[in-house]
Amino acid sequence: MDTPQYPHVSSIDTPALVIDLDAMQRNLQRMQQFADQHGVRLRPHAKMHKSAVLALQQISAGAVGVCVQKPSEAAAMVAGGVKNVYVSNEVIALSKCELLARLNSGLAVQNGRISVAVDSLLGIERMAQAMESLGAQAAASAPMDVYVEIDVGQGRCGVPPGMAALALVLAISQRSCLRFAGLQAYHGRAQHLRTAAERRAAIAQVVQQVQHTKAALEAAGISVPLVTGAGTGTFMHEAASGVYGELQAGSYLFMDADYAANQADPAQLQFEHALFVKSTVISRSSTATDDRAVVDAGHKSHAIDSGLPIPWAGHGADWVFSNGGDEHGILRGSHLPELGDTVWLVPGHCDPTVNLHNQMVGVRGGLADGYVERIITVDARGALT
């Protein structure tokens, strides 16, 4: 039987967003095995890859579903066949609540569901209004799971830990179309604290705040079904706490340069870079004062909110990437690549980098001599609402 012929990795035009599928699969397996061994659910954040295909791959490996941050992202996931989606963010606009209600109703017949986070009475009222617009019977037969978010250090959304959550839980319980599903407790800033000691100390404080909130609710006769949160930088601490039942880590799948800059923790899994921007050297200059190679990957191909990309370690070089503007990147160092050479870059932040591309090229067999196995659509690109 003939072996199918696939395009060689060298055929990928640049700049292009490329996934090393072998490295990605190893990352996926490591994280799922960790969750299984620690008896916690894994609900990875699909806002990172924005692809229903990759979400389904994670679910097939054992994840219970995925997280997103926006209702339009949830719609893109559902359209791609994902049946369990948690919007781990506040939704206030009635039109967006109505979208989630419709998605939840449609998934209910497939044994699926939508869930959402709240941190205000208005959020609860709007979601209940949207659910009730479907009809009393439909709303009651497939209630919306609602998580109360507490601010455990992020300084963004969430009510203060403790009694502030009680009023929201009581308001949820008064609506037959809503169901209290647990607490959302995510500390995003802790993910990027550079030292292992800092991250460990931050999550220790988070766990105390979650325990305090649970105790306040239980004292009022309310059980907390689940605590969900955690990210790629700290998930091992949440898993070990005995308090969290679900992990929301997402970046582990691709592992960007910013996360890789964190000091390793002995308890931390090691993930591989799996997302790259393939670029080509389009200009070369060598003078007594400036030796540089210019590649065709600028800000339009990679996000810089968490720093500039770094050259792939597989080049075995000391190259340093610097800002060249929208369309260009500048490399300096020794033994620089020549005109037409390929340079692989590891993005500083994978989430917004993915959002700049319509598709990702899946490569099997490595970056140096692999082949293109598949094209993966970025289904939720630009899903900002």
Given for the second form:
Number of protein chains: 2
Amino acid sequence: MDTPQYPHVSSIDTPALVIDLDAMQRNLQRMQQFADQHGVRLRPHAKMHKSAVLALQQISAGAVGVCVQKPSEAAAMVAGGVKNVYVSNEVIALSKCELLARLNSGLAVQNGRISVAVDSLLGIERMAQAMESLGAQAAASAPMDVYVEIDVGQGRCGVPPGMAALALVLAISQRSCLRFAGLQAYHGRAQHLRTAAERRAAIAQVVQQVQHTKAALEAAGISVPLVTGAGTGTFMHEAASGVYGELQAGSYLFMDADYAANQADPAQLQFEHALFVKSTVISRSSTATDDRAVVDAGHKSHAIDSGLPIPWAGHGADWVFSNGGDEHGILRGSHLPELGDTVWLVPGHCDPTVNLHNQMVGVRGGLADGYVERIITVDARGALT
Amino acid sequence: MDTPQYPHVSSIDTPALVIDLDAMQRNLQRMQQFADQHGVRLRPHAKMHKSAVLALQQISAGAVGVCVQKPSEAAAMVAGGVKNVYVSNEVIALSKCELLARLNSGLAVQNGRISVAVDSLLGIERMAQAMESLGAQAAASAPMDVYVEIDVGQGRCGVPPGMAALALVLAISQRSCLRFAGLQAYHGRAQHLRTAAERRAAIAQVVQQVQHTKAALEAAGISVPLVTGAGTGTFMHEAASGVYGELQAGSYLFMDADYAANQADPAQLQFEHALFVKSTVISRSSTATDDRAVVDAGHKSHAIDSGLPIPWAGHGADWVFSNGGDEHGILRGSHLPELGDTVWLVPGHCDPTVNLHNQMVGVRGGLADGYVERIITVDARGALT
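Provide the structure of the form predicted together with a further copy of the same chain, given the form predicted alone shown above.
Once more the chain from above appears, this time first in line as the rest of the complex follows.
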């Protein structure tokens, strides 16, 4: 179906970030179904796709809202119509807290909300100050949901598991403009532990630390409304724990080469690659010492923080991609593609790859012979603050 | 000087990409002076700053134009008023060649031009076809300058040095819409060879290969109008060679941590750090096992393809930055900064760092106590095609 309105995939200029919409849709439904079957909420992480329309698609399918990492991402989601956004990260600057307070107030009339994570008394103090600057009535009628983050092995943000959370929870409880919403417990590095056994063991530790924290809070008379966390590598373990009530997986929607390098867990849901970089061979060299094809996609097209991209399996080729710099990639192997040929690449890491692009090209009917159905704007591209 | 019109550096929200305008200006002048003293042209690479206003500043100081890597970058430069742009890279897609042909035609009336590199007969054929589609008169009155690229050690694009260039030069010469402008000879990997001796030796090899190619062409009766190449790590050697007529260095304007890791060559011009990521401490953890400060800048704020960022020397601290993921950085060391404190970082690699941002904040008067003088739009942000 090649019409001016629905151009054939072959007409997409390169490099381009392309979504296989059929695979994406299956991934979306597969994860929502899993969450429903396990009686847990799904709050996909929008730091991955940074697109309000995709967040809304996830919410239409049953997600409770989305997560983001930065206040400016929250603003982009809200501007795009998303009504429930959780900033699963610490916010210290008063101006950022004020932004979140204003967004929360605006969403309240639509039954929506902003929530935020804290791991310090200063963070709580600043958020309360920002809420109160809205005016006492506004602040009290739509309190900000606040999650206390515990460090469950990431070694980054969060207070240590156990008693440390109590002081923060008490500080939140003393402010009518804030509401203790639960615990944020995400182990980022566990997501890419390569063996299924390692991931299982890591989350078993995480769950222990969460339970230890819950017990400390309950001993002080505080119940924990919700535990939220998990990622695409481990979510089945959090879901099965009986402790987590909400999953924040994000990458499952698109997947990437780094996740593909994880040893699959037979018990784990499989997701399909739905994100690709379309590239073109712009140079071809066959000398006594080297046979190579150079494509026009380098690390300004696909993030390499977690490894280089891999050629799409659909090429049925043995090509190996090596780093050609910002704007080039070098392929070696047999039956290399020729000048002008298309090469589809699976990016190493989906989140920062999306962040390199202003838009994503949504293709229906597959990479080989599909057509462009829609352009998806990366609304929160470069939303770092 | 803290006024609403010129806010103090402390008011810049984080993370932000900040230019020390005073240091940048000194770098700009230093390189132009060097080129002038050595009788070579300076054509700075705009793939680095991707900003038309900075390109125009460099041209005002004496640069002949700029280089880019992609046709869409050329379009952004031209839209911003730059009249002389060389796409120092191969272009195969007819639609891209047509874009360049149209840009070239539009610039001709303003005494400007687009030039492009080739390393294949197909590339030459496509460029000629694109030029002829403008109409024979347009094409012939403003021919496209074409450089033949030779592979001088990078192992990426380019034909082998020597006789291989002849077929391409002859093909160019047969088309009235194209003009053989010279040789493109850039050794990217030599730029970051760590010792001065290695860089010197690498360029000595490069120069030999260029001379070998020139000799082969001259033996066939073809003179080479210009040899263009060089980068911030090696430009003094190309300049001293007597063979290069144009330097394409780009990074010198801003510098980065990867260049700072090069052992300085006593004979080499020194450039100053002018590019920084401003970040804020959002989490602070001091346990029995770890003392760390987490800032809000991760690899969505600064590219890590060539290494992690380093804390600005002006902090006078021993802090070591470790990878905290897309949106976090982790500092360890003595006298760590506290919650809400500012941490200035020197990015690992300037080019792809700029490409992560929509704008750069130009600060006058230094990082410690300066003020925001101007916002510089990254015009070619994400210009990959």
